[in-house]
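Quick heads-up: it's one chain on its own, the form predicted alone, in structure tokens.
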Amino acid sequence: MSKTIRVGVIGTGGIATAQHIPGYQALEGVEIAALCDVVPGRAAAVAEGVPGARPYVDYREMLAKESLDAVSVTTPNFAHRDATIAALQAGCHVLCEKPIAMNLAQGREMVAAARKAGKLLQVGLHMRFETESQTLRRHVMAGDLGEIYYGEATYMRRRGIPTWGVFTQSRFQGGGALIDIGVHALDRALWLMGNPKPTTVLGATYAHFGKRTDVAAPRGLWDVDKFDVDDMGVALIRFANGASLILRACWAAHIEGNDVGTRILGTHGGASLSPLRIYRDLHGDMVDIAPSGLVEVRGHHVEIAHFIACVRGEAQCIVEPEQVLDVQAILDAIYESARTGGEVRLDA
């Protein structure tokens, strides 16, 4: 496909203006033809900085009037399903921001719609595209670490409760820190472990900061009256191949700075990031390997370039639907386990 790819963006909030729009603008042969946002005037204001883009308030009108090849869905979680399915039915490939949806049932509907339409549905899990992640994945796939049997996935902020949007309201997002940033840590760890099939989940969630006005809030205080989600979630996930994974995610905690990283252990070696370090035994010695010369890139922009390459038929999408549905199934199970206090089986 050598023609210009015409793109529309549904939802013109922070992730669209900071990542998706500039990501598309950086690519040759891609035109942002339309922008849509339900907030009156917002799409029009953003369109002033996107030459040729027409603003809309109703994405259905946008899809009907514009001959689009692809669409980014960058709305709050509650609107992912309907906007994505509408775009797929209109003949568009879709890049939908994470998580795929509010829950697994919605995610399955979206994947089914993509298959029926014969179109690509890529979910925005940009941490797979970061340089260190890609490098470690190559080592794992080459067998350098042997059989991966354990992982840790961490995304913890000292104080990072969102003060904008609807992130802290369950009816719009489906959850809090766990579904917002935990999804990234979980997905990257699963991908690096080879996406084993999850079987059981034991989880817990906490909300010790969201309703308080007496804690430090460098970015300003969030709306405590509307806060009804978790500000921390933890889980132990077991897999069909015998491996296990510990997940930790929070918006606020009494820790030193922020803690974002992944650790995986294999029978022939282990690794952690960030920074990327690989640990092995060589010739009777314990050896620590620190790859050099890595050029860090913006994961979102590589993700968007990959999406367009897949739309053109020049690449095979590395964010596979079944993998994304497993991520959502685990998130759902963590919330269920936290509610009931028991282990949740996914292979029943």
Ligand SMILES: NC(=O)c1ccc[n+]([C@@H]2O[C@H](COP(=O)([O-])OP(=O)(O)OC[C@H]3O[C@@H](n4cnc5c(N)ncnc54)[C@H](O)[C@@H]3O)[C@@H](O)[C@H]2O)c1
Contents of the next structure:
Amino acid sequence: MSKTIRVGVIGTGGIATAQHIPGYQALEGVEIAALCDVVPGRAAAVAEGVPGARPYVDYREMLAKESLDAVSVTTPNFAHRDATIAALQAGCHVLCEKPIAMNLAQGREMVAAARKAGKLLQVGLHMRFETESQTLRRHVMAGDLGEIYYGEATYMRRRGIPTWGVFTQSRFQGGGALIDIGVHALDRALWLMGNPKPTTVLGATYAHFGKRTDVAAPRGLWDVDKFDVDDMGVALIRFANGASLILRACWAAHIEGNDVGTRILGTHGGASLSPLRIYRDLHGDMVDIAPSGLVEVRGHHVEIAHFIACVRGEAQCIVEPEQVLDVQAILDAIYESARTGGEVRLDA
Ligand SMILES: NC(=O)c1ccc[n+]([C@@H]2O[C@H](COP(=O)([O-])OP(=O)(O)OC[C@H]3O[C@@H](n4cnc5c(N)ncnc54)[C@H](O)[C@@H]3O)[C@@H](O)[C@H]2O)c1
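I've shown you the form predicted alone. Could you give me the structure of the form predicted in complex with this ligand?
Below is the entire complex, every chain and molecule, led by the chain shown above.
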């Protein structure tokens, strides 16, 4: 029997209770030893449903007192850097929620800290772990689509401005819809395209819903007074290999419903998800391929299982730090381009 992995969770809000804690609980040989939340009583309340977990309000105290092997950082974005670096310096492997941080500079500090500590830093980009994403990536890597020259990444919600937490305040999150859900769409598309190196970014952001009280809000209105971020971001990104990608992300828009998907075009085939379809020419005919029998999984849980396998040394992390930093560099560049109106070079 292999060693029990002792895990701590920093930030016991929505994503920790919905995904990280149940994700660890589903795994053999993993013990959630400690939970921490800066709001007094919050970690203690969550700990009531997690036998054996000790609650803390200060993660530095938790890291000093518990001999943890691994930590999930599930705080709002502004606390990702300091909590992650503290955990790495305490000798823990870290699974930090997306985006890596508020901006590229912070992300670089975190990656450098992981290298210095010789510990794993995995970022919670769970869409890579969905079955259809994994399947399409295998086809792309096998060369079935030829050379990939174009992608589209979409994460559009008709009405999905978060009503909890601090998602709509730039000083806590670094941005709005673009950094919050655009990060998922962008990361998955880049990964499916083989992570080409970005060279230029032209972007725009909008905020046409967040400050208004006269729009439909079926799940309740967000905090309109504190809203100071984008509720939509779009961009054209070009890459060193000649490829390009169009990104669209929004929390609110007048559209039919939610629209979440990826399209990639290659010289010998194209593909879209979800659902996964592959389009090719075969013996003079155009054929549409729809894989059958794929087993749907909970992406977060596969992500967490992968993290623990990497901690045990049984797998190599597929969310590579350089890829995550490129994602953050593009997000920063979209915000800069939106501010200045010009194209931003990333290869200068
Ligand atoms: N991968 C996904 O699908 C997904 C989904 C939702 C949220 N997230 C990410 O997860 C993070 C948290 O989002 P959430 O929805 O759980 O937010 P949340 O507001 O529900 O929970 C965050 C918790 O962190 C606590 N916290 C803040 N600062 C802290 C600190 N210094 N030490 C300890 N606890 C601290 C807060 O009190 C709160 O309880 C964000 O970075 C977000 O982008 C990812």
